[in-house]
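In structure tokens, one chain follows: the form predicted alone.
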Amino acid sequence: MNIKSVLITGAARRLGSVIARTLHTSGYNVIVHYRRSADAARSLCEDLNRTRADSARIIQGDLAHIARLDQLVIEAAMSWGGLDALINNASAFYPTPLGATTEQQWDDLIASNLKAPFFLAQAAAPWLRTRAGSIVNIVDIHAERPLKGFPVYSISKAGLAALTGALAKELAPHVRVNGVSPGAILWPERGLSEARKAEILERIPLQRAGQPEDIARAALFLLRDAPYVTGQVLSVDGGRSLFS
């Protein structure tokens, strides 16, 4: 039996711990990447190793080392002798005023949410070419319609909705590339109001907050289930890209 590999990045919290869980579950082995976050790291790729023994492995890295993304995808794909799919979940979020951003939030924003994505495909791309691989990136729906208070992250988030369709084009036809755009699935740590919240909640025609599962579910379809889809990115918001 051929098991597929998958390299996620920041997957030890949040958003990128249940994709890492969704595609074990569905018989992918996994690469848990992690920056800081070791011991959720560990945690969850001994909890997915119990579950099916050697099954999951975890990887450091700082993704805005640039330089060490090659060797970062290299030793993830000598795990279980490649690499099948890459997804592009690290990201960095937070306020950038106008007025107020500095040139170091900027760089840190896209190189986080941008540069390491493009660097990563294109260091993986070799390995994915010869097993017909696929990468998703996690954009958000801000990409098309700014956040206010937070330009930097909304554009570097245009960018990596761009780069899917760059990419889509340059790794055809052994490589397909698409984005998954979540809406309110989890709010963000630092936390907003509750008046806040139910603000957002009344613009999204379903009514209530996604869940990291059904992010989850549409990276592990446009893994798995849609092999003649590339160069899209699916927008799962409850309607809210419906709107403006």
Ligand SMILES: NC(=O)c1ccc[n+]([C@@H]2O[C@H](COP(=O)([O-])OP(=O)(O)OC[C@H]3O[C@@H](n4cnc5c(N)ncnc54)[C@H](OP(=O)(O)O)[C@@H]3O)[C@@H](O)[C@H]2O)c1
Second form
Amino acid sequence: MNIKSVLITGAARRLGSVIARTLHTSGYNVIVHYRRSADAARSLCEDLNRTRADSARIIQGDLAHIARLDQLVIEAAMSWGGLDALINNASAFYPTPLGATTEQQWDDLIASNLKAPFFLAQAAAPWLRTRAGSIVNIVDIHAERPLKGFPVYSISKAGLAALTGALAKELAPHVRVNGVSPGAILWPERGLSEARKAEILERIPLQRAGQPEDIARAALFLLRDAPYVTGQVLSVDGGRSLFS
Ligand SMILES: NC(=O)c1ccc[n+]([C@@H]2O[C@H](COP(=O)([O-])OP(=O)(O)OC[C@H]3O[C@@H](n4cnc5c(N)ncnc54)[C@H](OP(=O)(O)O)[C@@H]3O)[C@@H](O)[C@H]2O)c1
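Hand over the structure of the form predicted together with the named molecule; the form predicted alone is what we had up.
Below is the entire complex, every chain and molecule, led by the chain shown above.
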């Protein structure tokens, strides 16, 4: 049996690591990309390899170094002689208040959240084509309704949603490209008060935050169980995007 392999960016921790574990449990070999979280990436990889020998590898890289992305994809594809899927999960997230935003912040957010997914997809396309592969972009519901105080992040994710449709057209019929838009799943590690969290939860019809597994299962569905779906972005948000 041909084992499928998937490259997941920013997969050492948080949502990315749960996506990696979920896909691994479903039989994928995973290439865990990380930038700074080397210990977490190593320990995740060891864990997965204990479950199934030689089924996980790590790969390091700052996605803002666009010139290195071709090589990163080649290294990933060489792990097991090809590539079946790419998950663009890595993302930078911080406020950029209008009036105080620097060009460096703009470049940083756009590079990791939009430019890198495009160039990774471009580099991966030849590999994915030969395997009827698939791309999943992890977007955000704030691609559609900008998050106040985070204009550049919101713009980057809106671009990623547009990229999903554009790439779906460019890469059809051989490669499908879809997105998952999380709502409130894991709180940012700093900067959100308990009062603000309660306010956000109040506006979610299902009245709770989601679990990382909700996002991982949606990604798995789009990769494995949706052969007639391309160019779509699925909101996984407890219904939050129903309200402005
Ligand atoms: N958490 C949520 O509730 C939520 C809600 C909406 C959307 N999302 C989206 O879901 C995805 C995962 O969310 P998350 O909260 O788990 O993300 P996160 O913890 O904020 O970031 C994931 C990883 O992205 C990597 N990263 C950031 N900038 C990078 C760069 N320039 N080059 C390479 N790697 C870079 C970091 O890797 P290292 O640690 O190795 O440096 C980081 O661990 C993101 O796309 C996010 O926008 C999440």
